[in-house]
Amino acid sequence: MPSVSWILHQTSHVGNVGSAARAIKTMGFDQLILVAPKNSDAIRAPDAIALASGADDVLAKTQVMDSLALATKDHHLVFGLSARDREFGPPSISLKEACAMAQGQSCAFLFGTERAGLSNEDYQFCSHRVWIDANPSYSSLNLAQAVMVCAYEMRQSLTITPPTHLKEPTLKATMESINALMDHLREGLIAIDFLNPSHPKKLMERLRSLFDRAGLHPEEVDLLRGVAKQMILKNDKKI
């Protein structure tokens, strides 16, 4: 199987993460993430072990990390698991969907807490909101069961033989260099005075909706970073 990473962010439940490891292993994949759990030693605690049930390879390279800054950073997309749409944020895709873009791209599907699932500052984090055709009346599943449903869907996707005419796909830039962008931007519309910082009025939200929609390549990237370091040499110059 491609490159793939299971991301659980705040696990707080051992439990789940054995449940995660096997779900991910019966359909091929090994790449698992844990961000900030509740308990740092999740991977060898006896119930994640225990609900593992063989997949203790799959425990032992997973890898524990800080933030979501860095277990994202290098992939081109990043999949939020969410029943619930959002104001602003990424564009809101089906699994399937999900599924289909990730052919050829470095991708990772990011699942919440067990309590509160994704809040709106981990969406930052994330390329598209993505949701399971389940039933509106109740769609609730718990974690393993979404990334199991995840991790099946996938295999599914990865396992059709895509027709040979078909190009392959264009990259697509990292969250890092995403995040990057927008942290240089608001620089640059902070130095032209478009952008008040005591009064920002979800300028950057809207921009980094109108960015995750469009799907930024590398080179757009570098552009648009071009285009906010003029804007603060001009200021600069000015003052």
Ligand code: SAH
Given for the second form:
Amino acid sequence: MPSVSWILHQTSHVGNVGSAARAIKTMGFDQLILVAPKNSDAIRAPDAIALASGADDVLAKTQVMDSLALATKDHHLVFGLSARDREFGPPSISLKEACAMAQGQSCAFLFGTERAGLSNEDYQFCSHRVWIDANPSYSSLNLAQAVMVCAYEMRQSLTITPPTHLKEPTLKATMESINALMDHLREGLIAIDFLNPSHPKKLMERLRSLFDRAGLHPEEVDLLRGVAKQMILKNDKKI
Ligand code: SAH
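Show the form predicted in complex with the ligand, please, because up to now only the form predicted alone has appeared in this conversation.
Below, the chain from earlier opens the complete complex, with every other chain and molecule after it.
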């Protein structure tokens, strides 16, 4: 199986952690990551071990991290799972589209909290918003069930369309490099007075949506950082 991470953000119930470990192991995956779980010892909690039911090896090697920035930084594609749509943020795609896109890329599936799901800030670390097709008037699955559906679909897509049948995929820029580009560009846009930091008018969010839709490649990130650098330099010379 290729590199697929399963990230649970600020999970409250340790039982969901155990069930998620079981779900991903059943489907042939093993990289579970917890970001700031409510119980910092979730992977050793008796209820987690009980619900993992034989997937305690996955649980034992689960990484616990402090931030989403750290957990997502090396991935080319980060799918933020949500039953709801939002005005801003990355483009929305179906789970099937996400799984097809993930072939040959290092990807992560990111799940929100049991209570509130993923926040707007969390989507800063996602390349796409992904929805699981469901009853429109009752669409919210339990966290571990959502993990199960995604792991199943990902397995189907890998076994039905193995990467060898596809042309060589082009690697996308990592989440870390895109967030660094956003910081750099923000600085540049402030330098040329295009962005007023006290009235930002969602400019950065709009630009980020545009970049997410485009699916930037590393050399395109470098190009845009070159533009940002020049904006800052030109402004420095003026003074
Ligand atoms: N009450 C929360 C949902 C919590 S469910 C809310 O209203 O957003 C826990 C997590 O499971 C969600 O954050 C999401 O990542 C995933 N999930 C549940 N149902 C989903 C669906 N239909 N499509 C995509 N993700 C879903």
